[in-house]
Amino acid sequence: MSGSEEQRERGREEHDELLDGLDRPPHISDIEPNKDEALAKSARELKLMDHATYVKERLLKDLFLLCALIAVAAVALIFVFTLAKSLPVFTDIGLGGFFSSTWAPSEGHYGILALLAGSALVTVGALVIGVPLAVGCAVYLTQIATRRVTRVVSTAVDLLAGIPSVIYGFFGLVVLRPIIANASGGLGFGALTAWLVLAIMIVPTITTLSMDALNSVDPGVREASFSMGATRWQTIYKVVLPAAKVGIVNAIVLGMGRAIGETMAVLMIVGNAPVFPHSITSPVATLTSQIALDMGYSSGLHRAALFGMGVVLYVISAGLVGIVRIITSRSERREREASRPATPVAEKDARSVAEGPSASDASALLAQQSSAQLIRSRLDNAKKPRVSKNATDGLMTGVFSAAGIVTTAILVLIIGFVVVNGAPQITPNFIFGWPRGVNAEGGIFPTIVSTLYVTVLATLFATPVAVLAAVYLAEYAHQGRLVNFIRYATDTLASVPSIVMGLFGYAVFVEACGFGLSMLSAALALALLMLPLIMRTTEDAIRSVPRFIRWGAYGLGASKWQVVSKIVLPAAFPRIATGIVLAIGRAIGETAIVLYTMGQAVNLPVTPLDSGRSMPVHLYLLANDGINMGAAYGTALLLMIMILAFNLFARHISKRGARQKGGK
């Protein structure tokens, strides 16, 4: 052996002794969130670490996975417990009797076909009214309106999304119902009133998601269309909307799920007559409204049939989520296939991008020419308008502008109605006093305390689990079937109707766990409601943190958890806090869940096992009984102020975080 070989061998031995007990440093390709194959084989290959650090990292990863699986377990348990409670439907009633046309529990008839027809009628009508308004508003805000107008109207849309459903139902009951009653000569209860209220309720969901889809369209496509002489309407109709159609369809499907699952607003205005609808102004009933109406006094087969309705609603919600995911996955697959080189010549052109500036410029020029030809063909193949294109452009611009104006006007109308009627009721005695008589007089202080108590408790349950689950999905998980299933379960949990969540909470926390009607039962059920919202916003916030920040930390020798806890989470905190605040606002306004898990007793809760009455439930009971409408208006105003305050606070956190990020 020569001297140089002996020197190299000695150097290798010294290097091995130096790294004894440690692992090799990673290649830069290993340091990728969700794609670190080294972590899949052995977490010790992720970075230089000793055995104790490796064990700690592995345990943390397992903990995060466990938190993510809670969403899967929740979805499975909701289905299993609801199905178990509905087993007499299959054994005693039979599927034929369950899907028959007569619902008369006192006579032994448990057919839900008329209720299904009522749900379908109410949902389709709401979509017919709400979808054009929502999509038109989204087009106006993203393609036509100025930046200042966009901020104002988008704020209105966000505030509409934050108004509790019981306030929508209250507005429909005391404002829309009398108008429809005078016009039709009836009582005003029926599908038409429900159409108007549900259309207003689904507008924020469809508008927000459609705006995201429209904003994702490459601005260069619009500019290319304008440069070829297309008007704004031609660009919107022939270029932008086709490019964003998948996202818009997903928004409509999710809006449909919201309409199908709505409970309290529909219960207050639909009339609750379990018969096939004769007209749009005659009373009808839906699956959700019938469950809420009968659950308080049902037993035996009657209660089993109500849980069977819950199973039907669950299957519908899960099916809609599945449709959305299939549409999205197919669209992404088509985009990936379209981006691949189709021929050897194209593959050669794609490789030439990395070979030099001239080749890259030539490929870019070819791509621009291809896009220009596509836009030109779409414009040339369009039907020739009977009127001038400038007139059409002005007309459609006016239509979209009207959609934005109507959305803002609806918000002003609802808020103004509640403020005008509720402001005279807001006194110190009303806020800090106790109810008197049949709980319709006096103050509402116990309901305020109960609402805040159960919301804080639910937040404490949901936030740690949701944040750690999001950390797993964004930082530790490998893309595959397990992750896809977790995300599907999370989306399904978010879409489960609140009345089904209430049934599950009653079956599990109130009865099976023995917690009774209490703050604890309601908080656990509300935590399941908050979990998917916090998970989704936290995951998006973590993914928005630039990857090069992680690479720098890994290069300095930080472990995975050190990077996540010291760098990623602090950087994403403003958006995480926004999601938590929005979830709190959603929990404060929830009615159906707390109605069946907390109860209706007017108590001042001290321990988690105490019962109480929340503000939404109190408003519902006051409005339904009609004994003291002044107290109902005052309760609605206080509840709306609380919700809007949380939503505005969330927007403030988001804007402040964006400013700090921009400043850095």
Given for the second form:
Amino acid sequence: MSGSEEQRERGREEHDELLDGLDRPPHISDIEPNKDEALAKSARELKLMDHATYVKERLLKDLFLLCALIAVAAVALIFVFTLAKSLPVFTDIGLGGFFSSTWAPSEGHYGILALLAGSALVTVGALVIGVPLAVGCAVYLTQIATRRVTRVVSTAVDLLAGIPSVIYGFFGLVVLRPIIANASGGLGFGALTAWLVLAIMIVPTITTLSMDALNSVDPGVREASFSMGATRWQTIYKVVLPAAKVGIVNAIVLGMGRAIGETMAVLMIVGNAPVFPHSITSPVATLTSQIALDMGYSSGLHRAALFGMGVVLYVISAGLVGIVRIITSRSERREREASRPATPVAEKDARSVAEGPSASDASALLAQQSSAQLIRSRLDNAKKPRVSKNATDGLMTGVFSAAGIVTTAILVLIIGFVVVNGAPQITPNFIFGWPRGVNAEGGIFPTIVSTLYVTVLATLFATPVAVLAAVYLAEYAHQGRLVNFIRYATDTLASVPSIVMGLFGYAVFVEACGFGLSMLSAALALALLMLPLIMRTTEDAIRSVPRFIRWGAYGLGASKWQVVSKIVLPAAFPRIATGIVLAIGRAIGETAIVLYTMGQAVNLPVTPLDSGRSMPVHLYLLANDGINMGAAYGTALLLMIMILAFNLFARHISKRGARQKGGK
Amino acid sequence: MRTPRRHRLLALIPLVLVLALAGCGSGTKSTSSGKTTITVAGSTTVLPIAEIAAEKFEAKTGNQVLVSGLGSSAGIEAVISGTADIASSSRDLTKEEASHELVSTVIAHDGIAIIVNDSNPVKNVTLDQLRDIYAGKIKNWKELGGPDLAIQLVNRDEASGTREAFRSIVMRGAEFDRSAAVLPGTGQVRDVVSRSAGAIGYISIGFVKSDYATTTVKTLTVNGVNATEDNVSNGKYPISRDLYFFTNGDPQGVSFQYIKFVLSDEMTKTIEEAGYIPVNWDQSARSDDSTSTTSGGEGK
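Structure of the form predicted in complex with the partner chain (previous: the form predicted on its own):
Once more the chain from above appears, this time first in line as the rest of the complex follows.
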């Protein structure tokens, strides 16, 4: 996530600079905290700060650092624990046995290659379908659509991101599977079904991040291209997309991580046959689905093998985050070199257009380059017999618009499916009643309480740590190796597949800490999921508070903590709250983490050590039981209403925050 | 102006710490009101019996019974590790599991019905044919006298006791075709088979007729014997097994009372209605006819 958000951040700063007309150094954020520090230090030297205040400031700073290090510790602990639990893979199974092709735990075969192949097949297919849709949608929203359309479609994309994976799985199982079964003559379980569902699931991730990348392309470049007579399609294809290439590639890599790590939706629709895929409509299994399927009953070597698969997933996701960071930092370095007027601009590639605004000379030069390129390409094109450029333009604009429309239509379809089937189930008895007769009758009240209970608990755990850690990163830390490392850790934590967190939660909270299957175990594991989400948004929020407000406060003799607590945090509050609310939405819908940390028995939890069944788990088990699909639809609808309400509430907060800011 | 809100947020920190500390105490399961909660985990096949018994038991004694179904192996694992009090299982213990001090109680008998799609004209399979089908050697309904249609295998997950029972009775040493779809629930197997022309699956007889499902499935006779409760109890139907409760050591306290309740006369009728054969099954008590004809396809 880091790449494009940093880019967005940069874009915003650059934008502010242009508006202010101030002549600031290009990478102001690199220098800024040192300046703050220096001010605070000199204040102390001037004896404006007594000893007690100084000690308090020190302690607070250490506390914040501690919070930030919790994220690092979590990442390290997850890895170490999962690895430790998988040690028998090295000692007893052997790497040769682990990386062989037969997965048959009851016969003593623990080879994961077929599962890896399944994961790869499912992921690649999802990307092939999802990436054009997602990038097309992002291009449509940023380059073509009117503001009103953009508002509607981007809301749709946000809401798609909020729908929990168990509902996607349920949709795939009940709607897509029969269709594919009829078309293929098989059972409908398999890679094809998973492709369609996963493609929808990765669209929000890729679209949102691609939009950030596309929005950070200087509008001047586009205008220059238009003024050369290029059509909209030509501008998009030859200028805007290349300029946003790095951000889009990052978005795709992170979308890929999402697809590999997805558990519940895949588990419900792949058919779980641990063999090398015969065809795209025959059952397959993935690493994640196999872990989720086997976790409950495995023991001994089998369990060790599952933890080994967790390690493999962890390494893959950490690797993908690493790739994103390398791509981003390399492009930043290139950018910095390019923006130095003395350095000859080496790249002919139009990608370097991206950094235009920070140095107007370079931008002009690059705009010239891209226009030269345009002319050249148009000359090339003129040689070929071809349809008129306006026809191509119309066609391609239509294609992009279709991507936006398809995305919105899918959202409407899924919500419609759940609402139409679920609405008749929603009665007071369903909401406030207990399940009776093998969950076939009655209500789902205990699952609602369990879900809210565990979410509140997880929020209480995650929020203080995440906010304080973000304060440290944004306000106190030297921008150096440590901060970079903490960010890498946070990004990794954000991309660790939830089933791996479930494994970790089971090994540490349920077993090692002795909390058992309980609200507490599940809440602690969920807090790990929420931590990076809240940290990231809080840090962004704090950074977006204008510097001069802080300088004013320092000028009045305020201490660092006074500035942070009285000035910065209140100003950043709306955006922090938005981040917290969105993280809560994620936690409510999370299934894989709570499945093996909270228990599955229906129970009304009272103490944190009580077990229970959350709504997503209830939905999953109802879908498996296949006894009472009515209750499954009803649960899906209530779950979706809760999460969408949280998402819309988050949008409301951030909008209100923006309005208040505008009003000041 | 917004500082109070900020302080409220900070005030949460001690609260969280207190909660975390409270969590460190070890977990006892009896609640303050004197009621005790026990946990039953395991087989999805046994779910109907365990759940209905739990409801009635709770109404009668006030003690709470939490029931969950993730497969027999999961339940046995949970009892061994202490996260559950009773494991419900549709298979006997494996050698490894038997090395722990588990005590078994047979609570009912059950047959495993072989189900196919309603549209499938095939009526009977032999045990050997069934083994070949699930080993992946017979791949087309044609070979069983049916239409030229590929057989779509539906298997259960390894946590399932039904799978284990099927493996020992039907497979007899042959390996399952691992490219079969693996579904984690009895109801799902039924649903998928009811909607796919070429599919074959196996489920507990108790699940063949379902008051809640909207679709129906057809049962195949095995070696010419229809899958009915009677044929299971008189031993004619070849694929049957016992359903168990396992406890770590002799069942005590509420667990003992609960197991006793499940075996009581009060539950006999419930177990029978759910489609299983109670331990104290008395065939003469049944008034309706139940001869072993070869008519398949039932369901409402």
